[in-house]
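Below, in structure tokens: the form predicted alone, a single chain.
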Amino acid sequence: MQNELLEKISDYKIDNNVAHNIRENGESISRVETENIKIETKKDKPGINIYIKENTKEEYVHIPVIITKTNYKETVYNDFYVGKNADVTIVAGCGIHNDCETESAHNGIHTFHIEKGANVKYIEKHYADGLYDNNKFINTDTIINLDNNSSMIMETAQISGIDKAIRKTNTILKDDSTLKIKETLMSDNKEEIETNFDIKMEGKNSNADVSSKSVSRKDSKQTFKSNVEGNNKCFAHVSCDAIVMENSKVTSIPAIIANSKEAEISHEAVIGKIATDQITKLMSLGLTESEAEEKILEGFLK
């Protein structure tokens, strides 16, 4: 089960040549450091500190979390200190397997301290499975501090099986810093997902691009909230694109605030169903209706 969960939440091979910390049911089961990347256990609360030296290039850090216990809940605090001019990829994610009716829950608080000139690519996947509903929960709180001329690309995905999730992202951008977020979500049955983006454009020429694509099915519910505040010459665009199926519901609540005449901020939301002509075209090629729907959804979430 351990390997199956790790494969679901990571597309990357984890070995002893790559910095990593694998956590299972509250315990670190494997940890590797490199010359440029150090990992230490926090002394005051659960979690780790990851230190990435300045000028570190093309290295990876893996910090997956898996939960296989039932009636298990945890809150984990991870801090990333990324040195000047570093260029690294951080791969995170949480997988839960729970075959009992009692709850399993993971709360992850990740704080990024990204210094001048540093570039970070952050990849995070969430997944859960089990025999019962309403017993698997994953909540995340991602705090991003971007110094001058730094950047972060954040790719997050919630694949399936998580009964309730609250996803928060709070970012402060300084001069010439860049944030790009791509979120993909899938909810099914009676699952509920709430996404919250709070972005403060403090720096001159800061830039943010946030894209959320989601599919809601059956009786699931999704809520997308975004708040973007421009306090300087900046550019930001937020888009929410959702496909609604069966009896599911999607709500988009945008807020954009310009406190500078040089702030350019935009938001767009598109919520609708799968176009009938797309299904018809694929069925004419030999697919069944359900196969055509799955093909469309697969392409949409890429």
Contents of the next structure:
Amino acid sequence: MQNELLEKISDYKIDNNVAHNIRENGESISRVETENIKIETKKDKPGINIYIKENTKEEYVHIPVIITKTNYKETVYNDFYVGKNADVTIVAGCGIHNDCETESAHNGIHTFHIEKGANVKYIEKHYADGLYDNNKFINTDTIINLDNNSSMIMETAQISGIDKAIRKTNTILKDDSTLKIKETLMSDNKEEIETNFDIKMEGKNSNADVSSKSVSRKDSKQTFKSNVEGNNKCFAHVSCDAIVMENSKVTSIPAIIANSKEAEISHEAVIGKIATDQITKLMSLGLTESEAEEKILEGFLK
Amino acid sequence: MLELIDIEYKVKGKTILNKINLKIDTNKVLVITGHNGSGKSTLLKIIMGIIKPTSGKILLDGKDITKLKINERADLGLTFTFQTPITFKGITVFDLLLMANKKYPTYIDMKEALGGVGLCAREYIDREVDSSLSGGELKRIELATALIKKGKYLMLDEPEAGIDLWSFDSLVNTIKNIKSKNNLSMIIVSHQQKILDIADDILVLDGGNIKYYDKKRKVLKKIKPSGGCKECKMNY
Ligand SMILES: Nc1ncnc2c1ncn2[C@@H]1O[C@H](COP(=O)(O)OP(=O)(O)OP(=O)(O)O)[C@@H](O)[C@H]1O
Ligand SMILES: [Mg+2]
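Since we've got the form predicted alone here, give me the form predicted in complex with its partner chain too.
Next comes the full complex, and the chain you just saw is listed first.
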């Protein structure tokens, strides 16, 4: 079960040559540090501090969380200190397996302190499975502080099975810093997802590109909220592209605020059903209607 | 044999197709032509199952396929390409060609299909089938999906649309090749003389009615405008 969950939330293999901390039901079950990456357990609250030395080049750190216990709730604080000019890929994610009626919940608060000139790629996947509805919850708070000339690429995905998720991403960008977020969401059955982006473009020539793609099925609900504030010469674009199926509902509430006349901010939101002519085309190649739908969604979320 | 019996299609009281009857033998090429809006695309879509006729029947080798779904008709060997190619998000040329043939086409098969429409596989196979491709490129990919799918009845809706002058001849050759290599029939909607030339039979639609439907030689005689020029050949 443990390995299956890990595979669901990460495409990478974790071994002893790569820095990592695997958290299972509140315990660290495996931890490896490297010369450049140190991991310490927080003393005042649950969670870890991860220190990445300045000038670290092309290293990885994996910090998956899995929950296989039922009637279990946790709030975990992880802090990432990324030193000057470091270049690192951080792979996080949370997987829950719960076959009982009682709850399993993970609240993850991740704070990134990204120093000048550092580049971070952050990959995160959330997944849950189990026999009952309305008892598996994953909420995330991702706080990103981008110092001058630093960058963050965030690829975040919620694949399926989480009954309710509130996702918050708050970013502050300083001069010449870059943020690129690619979010992929899929909700099924009665699942509910709320995703919020709060982005403050403080620095001159800061650049942000946020793209959220989602598919909602059956009776699920999704809400997308974004708030981008441009306080300097900056460029930001937010897009929310959703495919709505069956009885599901999607709401998109984007807000853009320009406090500087040199702030260039835009947003686009497209919500619609699967294009019928796409289904028709694939059916004309011999796919059944549901096979055609699957292929279209697979491509869309890619 | 593909047979249409009294096919009628009405939308909001307007007759788009009026009692269409036709028979297409195996190994034959039928070219359908006629003014814009005369019902050509509608007719092909009805054969493919994309549009449901208001009344009438479609028989394939004697079997009534009027109620079959698009994919069921596709499996029986009906193949159709759209006049306006369909675009996707995140689906590559490779993905589309792979889906088009249930026997897991190889890279060689894909190369051949793309080559048939004048596209270099190496250059295009990983491109997404979206609006980043030019109109003509999309049209060629649309045609390649049909070439790789194969089938007994190949229906091409204006295959020449969007294909540049220089590539048009090789497209016509590809169509001729498919015809000579395979034991199949084709129904091609076209306005082009060079495609009319490949036809065994020609059908001229006019306001949803069959105006002429006969051997090529006979129809061409009738539609050559008296004193008209080449450009005006549609002004029959
Ligand atoms: N759903 C619809 N509602 C109203 N009119 C329709 C509908 N579908 C088709 N039509 C009309 O039916 C007629 C035939 O359309 P069709 O696309 O078959 O023409 P065509 O012969 O293929 O034309 P072209 O040469 O321009 O491709 C057109 O006048 C079109 O406007
Ligand atoms: Mg047409």
